[in-house]
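Only one chain is included here, represented as structure tokens and corresponding to the form predicted on its own.
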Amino acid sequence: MYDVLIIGGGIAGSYLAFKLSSLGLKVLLLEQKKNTNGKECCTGLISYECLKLYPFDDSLVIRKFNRATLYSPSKKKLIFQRDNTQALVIDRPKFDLFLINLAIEKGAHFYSGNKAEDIEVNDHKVMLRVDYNKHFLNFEAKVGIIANGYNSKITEKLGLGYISNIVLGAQTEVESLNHEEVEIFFGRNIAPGFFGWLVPTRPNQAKVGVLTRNNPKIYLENLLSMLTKMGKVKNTKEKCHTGGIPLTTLTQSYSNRILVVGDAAGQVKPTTGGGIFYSLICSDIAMETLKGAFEVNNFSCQYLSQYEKKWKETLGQEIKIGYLARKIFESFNNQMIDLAFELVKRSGVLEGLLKNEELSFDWHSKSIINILKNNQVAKLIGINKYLKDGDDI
């Protein structure tokens, strides 16, 4: 009998295992994959703020950036640059393993290479049936944490909903020139409704990827072809990794003796698909909620509801405004994207954003609102058709 059973050994699950084990709780961490190589489609791009707030070892940082260049379909540029570091690339596989080892050091039990087959919850415990090397094992705990990604069937079985609004990503490692900045590419032939990227990592290496609703591998090939012609990348024969990212949140992220954290709950930035920082923030909120639950021995749905209330107080507005921006941008054709680039430069929006200390790698809502309030931008997109009755930007 464990205190906490965590399904999913990614960032949210392993970080929670570390934090809860540090409280002296008996924790079981289960991961379906046999290896712990991390999310291979993840670029590993995080903010400097995230680095300072959470347990990153300096050896995990591969690259630092203070500049990003955005390209429109016709190759117009928007350059975001500041004097100090704004973003970093971490070694994602090593980071996942780093967190798992922290959890194990604090006493968590870790099993990899298993698959959760069935889950039952009653007033007294959580019961999980696991296929472990073709042998079925049964585990019990006072509380269960679901942290196994957006396509978790467990949340649906527990009546918490299922996230169907997703975007697909494809990414590969390439040989490149020694770039010093992140580059983002827009265009319907590259990533319709979304974007592609070139993120330098180690010397003469970079990650190239795209986000799209459909056919991410085909669009990745288009981006690689364009970057090769531009002389930005050379060898592009590495393996392509794909994955899905939720764009909306789960119907409910808690129930009796259950919390849902990370991608499984849809705790992701809808603007960029980034989930590392949000997962860590929500994991801390889950830890504090469970700490209180164990102190008063109350694991009811009503008590655990404070978890969702708190994480939505922290991130709800960011996700709502980010998703509004995402819906708007998905409607843009190439001409509208080019025109938006021109407006942002010509109207002084870009200059204003760069001077605004609230412009942040992680917190986008205020910058999005400032852009949408610009009369020329609002006229271009017809903002009112995206707002529900009573909504205001």
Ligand SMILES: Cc1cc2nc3c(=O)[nH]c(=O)nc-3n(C[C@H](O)[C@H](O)[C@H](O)COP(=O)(O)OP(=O)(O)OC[C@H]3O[C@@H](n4cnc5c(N)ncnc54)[C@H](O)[C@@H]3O)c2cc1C
Given for the second form:
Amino acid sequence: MYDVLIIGGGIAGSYLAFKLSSLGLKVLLLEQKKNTNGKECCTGLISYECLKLYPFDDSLVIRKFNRATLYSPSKKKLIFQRDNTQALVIDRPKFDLFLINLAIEKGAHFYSGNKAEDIEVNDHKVMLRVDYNKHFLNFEAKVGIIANGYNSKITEKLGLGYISNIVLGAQTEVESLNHEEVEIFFGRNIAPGFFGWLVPTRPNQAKVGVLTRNNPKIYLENLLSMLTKMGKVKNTKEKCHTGGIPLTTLTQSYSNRILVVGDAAGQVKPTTGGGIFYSLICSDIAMETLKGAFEVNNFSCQYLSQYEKKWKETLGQEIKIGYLARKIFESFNNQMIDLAFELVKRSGVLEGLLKNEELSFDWHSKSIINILKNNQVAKLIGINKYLKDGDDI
Ligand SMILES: Cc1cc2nc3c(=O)[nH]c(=O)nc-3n(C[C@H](O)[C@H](O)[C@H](O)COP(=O)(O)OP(=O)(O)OC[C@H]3O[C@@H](n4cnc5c(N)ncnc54)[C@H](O)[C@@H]3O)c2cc1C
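Okay, that is the form predicted on its own; can I get the form predicted in complex with the ligand now?
What follows is the whole complex; the chain from before opens it.
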């Protein structure tokens, strides 16, 4: 009988396994993949704030950036630059392994190549059936954590809902010029409704990827051929990795003896699809909730509801406003994106954002509200059709 069993050895699951084992709890961490080489489609871009708050070893940081250039469909540019580091790219596969090792050092039991198949919860325990090389193993614990990423069928089985509102991503490694900045590309032929990216990593290497609702591999080809024509990349024959990102949150992220964390709960920035920082923040909130639950031996739905209350207090507004911006942007055609670039430049919005500390890599809602309050921008997008009755920007 474990205290806690965790399904999913990604960022949320392995970080929680580390934190809960550090409290002296008996933790089981299960990962379906045999090799623990992390989520290879993930670019690994995080903020400086995230780096400072969480256990990132220096060896995990590949590159630091203080500048990003955004390109409109007709190649108008918006340049975001500050004096100090704004974002970093970490070695995502190494980071997952690093967290798993921290958890093991603190006493967690880690099993890879173990797919959680079936879960049941009663008033006394959580029971899990796991597929291990076609044999079934059964585990029991006082609490279960679902941290198995996007497209989690387990949350559905537990009656907590299923997030069908997702975006798909595809990414590959390329040889590139030695770029010094992150580059983001917009346009309906590259990433309709979303964006593509070129993120320099090691010398003369970069990650190139796209997010789209459909056919990410096809759009990635379009982006690669555009970047090749622009002379930014060459040799684009590396393997392409794909994955999904939830854009909305789960109906409910807790129940009797259960918490859901990370992508499985939809703890992601809907603007950019970044979920590393939010997963870590919510894992800390889950850890604090469970610490209290073990102290008073109360794992009821009502007790565990404080987890959702707290993470929504921290991130709820960001996710809500971020999703509004996402919906607005998804309706833009190429001309509107170009016009928006012009407006942001001409109206002084860009300078205002850069001077204002409110614009940061992870916290977007205040900047979005400021942009939407600009009369010209509000007119361009017809803001009222996106607001519900009684809502006010
Ligand atoms: C193309 C792309 C690029 C991205 N780039 C960034 C970025 O630059 N910065 C950023 O912050 N975020 C990025 N993200 C998002 C980020 O990868 C996720 O938000 C983050 O990985 C969420 O962590 P997680 O632990 O919740 O889920 P995951 O990292 O997906 O981990 C879930 C784990 O559960 C395992 N699992 C699933 N089902 C089972 C089961 N039944 N039994 C056992 N194990 C199971 C999976 O194998 C996986 O290892 C990107 C995502 C994509 C798709």
